[in-house]
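Quick heads-up: it's one chain on its own, the form predicted on its own, in structure tokens.
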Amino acid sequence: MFAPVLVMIRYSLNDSGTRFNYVLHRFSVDAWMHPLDVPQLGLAIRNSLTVAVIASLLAVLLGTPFGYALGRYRFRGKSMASSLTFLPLATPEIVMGAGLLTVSVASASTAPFKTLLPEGLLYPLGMVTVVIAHATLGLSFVIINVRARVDRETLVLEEAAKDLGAIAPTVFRTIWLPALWPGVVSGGLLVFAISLDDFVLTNFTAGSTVMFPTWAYGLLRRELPPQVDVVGVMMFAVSLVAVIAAGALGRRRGVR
């Protein structure tokens, strides 16, 4: 599984000679001192951690009331809505890119949408259509982790905070809050590794908004550079200490 990231920090370590960076030639640091030596690489990454931010920051707000309810109350509908919660994950991505690009394209052209904004209430595509893709997709991630925050020891402790007389305010900022904490972070750093490095779903709906895998996929049809190399193995490496702060926090008791 890791060969291919092991290659990739070999090869940005590397100096071929020539506008392909495939072949060992010489041992060179100069990408590592100039990663953003290539036109557009700056633009790029900026505007994909942008967008991972900001979708992070919506997949957890809209996730987690929408988890703790799952994993809280009894209503009509719960297993459907509980069941519909996997259906992104299990949905290809290249369906789900198609439809968010029809429905930002008809937003355009359809009725009151179009009335909205001057050219459609999510046309044309850019950043704004990135974060609700990445966000749409993330948002799983987000109520899965916090519902599994809910279980029957908080819901004790809620009850005895009841019988002593705590207000509602009051319990949820001293246990259900420190309960779901570590689920909220650890969804939100799964969404934010997520969003990094997605291609299918941008490629979809950034437009013409220069998103680094797609700045990389078009430029790879023209020249590697030793740079492209080295700012994978820095993604990589935020991407894998997100995911290990999510694992950790994850597995936090949130109540002691």
The other form holds:
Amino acid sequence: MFAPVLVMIRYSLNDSGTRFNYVLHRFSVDAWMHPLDVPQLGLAIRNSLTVAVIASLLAVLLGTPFGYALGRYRFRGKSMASSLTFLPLATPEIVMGAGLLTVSVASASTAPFKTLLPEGLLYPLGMVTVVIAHATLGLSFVIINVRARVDRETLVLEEAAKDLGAIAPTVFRTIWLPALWPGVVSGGLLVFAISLDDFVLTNFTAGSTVMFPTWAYGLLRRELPPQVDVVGVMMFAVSLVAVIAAGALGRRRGVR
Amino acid sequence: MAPAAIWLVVFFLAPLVQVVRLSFSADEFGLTAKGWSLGSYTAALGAFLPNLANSLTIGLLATTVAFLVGVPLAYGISFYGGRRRALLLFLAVAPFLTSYLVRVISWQTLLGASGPVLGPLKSLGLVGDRFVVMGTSFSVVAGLSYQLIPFVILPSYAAFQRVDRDLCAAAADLYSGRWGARGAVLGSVLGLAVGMLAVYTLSGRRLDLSPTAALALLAFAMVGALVAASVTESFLHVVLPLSVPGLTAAGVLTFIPALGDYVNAALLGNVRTQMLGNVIQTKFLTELDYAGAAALSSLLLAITLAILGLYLHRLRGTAVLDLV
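Condition change, the form predicted on its own to the form predicted in complex with its partner chain:
In what comes next, the whole complex appears, and the chain from above leads the way.
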């Protein structure tokens, strides 16, 4: 299971002597000393990080109230709303990506998309479309994470607080905020990690914008510099810290 | 909650509808839909049936392999992990925290002709100089099943966690035996089935009957028999029935991304292992044949919805989100 990770670490410390870093040749820390020494790599990383931050914030803002409502209330159409959050997880990413691509292209010329969507939002393709794609996929993860924090115990606590005379804002601050907070943060971090990791949606929605995974995919035809592995190791480290932080936070602030 | 619902309708449902609409477009090579026709479907089905078959066979085999690795791992962590369960689960999914593409590249290196596995084997003379793994259906299945492992581990771990431990203890007292002979028979049949799927997929969708293949089938059947015979009856009668909903969810959530994957086939496979996703990607992004690509995407979507429909029908009363 860890073999590919070990390969990635070992090959980031390699000077293959050729343009393709597939064969171990000479141990070298060169790629680590000059991690951005490949044209466009810096831009690709910056774009990917920007997209990941915005997409996860967007997913959290949109998903938190939805997850809370799904867990807290009974309402007409609840099972439909439930399915709507489940579907993006079960749809092949390639179909989702293809859909966004066709709508983007159509939004430039045809009704109803041209009239409904603000001009320039989806076309030409670029970072905005990638953010939209990643936030759409990530939304479901936030909703599920937040919804999972709404349990019977919290409802009982809410009841108790109300009986003791707490007004709505106080109930929200003292009961719901601490209960939901870990779900919100872990959902957000998950979206961040998914966005950095995602290839398929990015491939379909980035257009000519340079994003790390699609840029590296295109690069593979010409060369594979060890810097790609260096970035892989760095992403691994960042995601590792993020997930550990999310887990620790979940335990400390959790109701249970 | 309204903004999120509107968001999902605009950026998730509407795009799917647009793809389906485009697939019936009469305007070949048009970027938007005009008129109605079934032309894209007849053209697509005529030319790309082998790719669809690749998606189904490679996807199914990769899902099976991911299950064979992921389910025992999840079971072990859930039942024998003790206090370190959370840490062990984290370690099991940690390798998947790096970039998807970099993971695929690592598999290219790992399986390469002079990579860390084949290189030493070749210098020892254990395999011939012209032996390759990269660029075969084997490497596609290996890479894809690796990527799918977390989709198996997480839901099946959640399912195993939900199994009441008191019931398990009671069951262990009541049925303390192993499955034995009956298990061996069923296990060998299952092992044979998996082996046939493997041989069929890896030899490029022919039923290969060479001595090597026959030997491999025998090995699959024997391993299946051994494993099934040693399964305890308490696992069979208590743990398994209680975790079936979660395991089914894992199967659905693993097979669907496997069907649509194209990165593994593009980077680890050859011309004959290209999946439906590869054709869709090329048509959309290189050939700009939107109608043709939309027809194939709609086909993929229809298969997905059929699987989901079947799954939800079986699930009936249970809330879907509880199992994710």
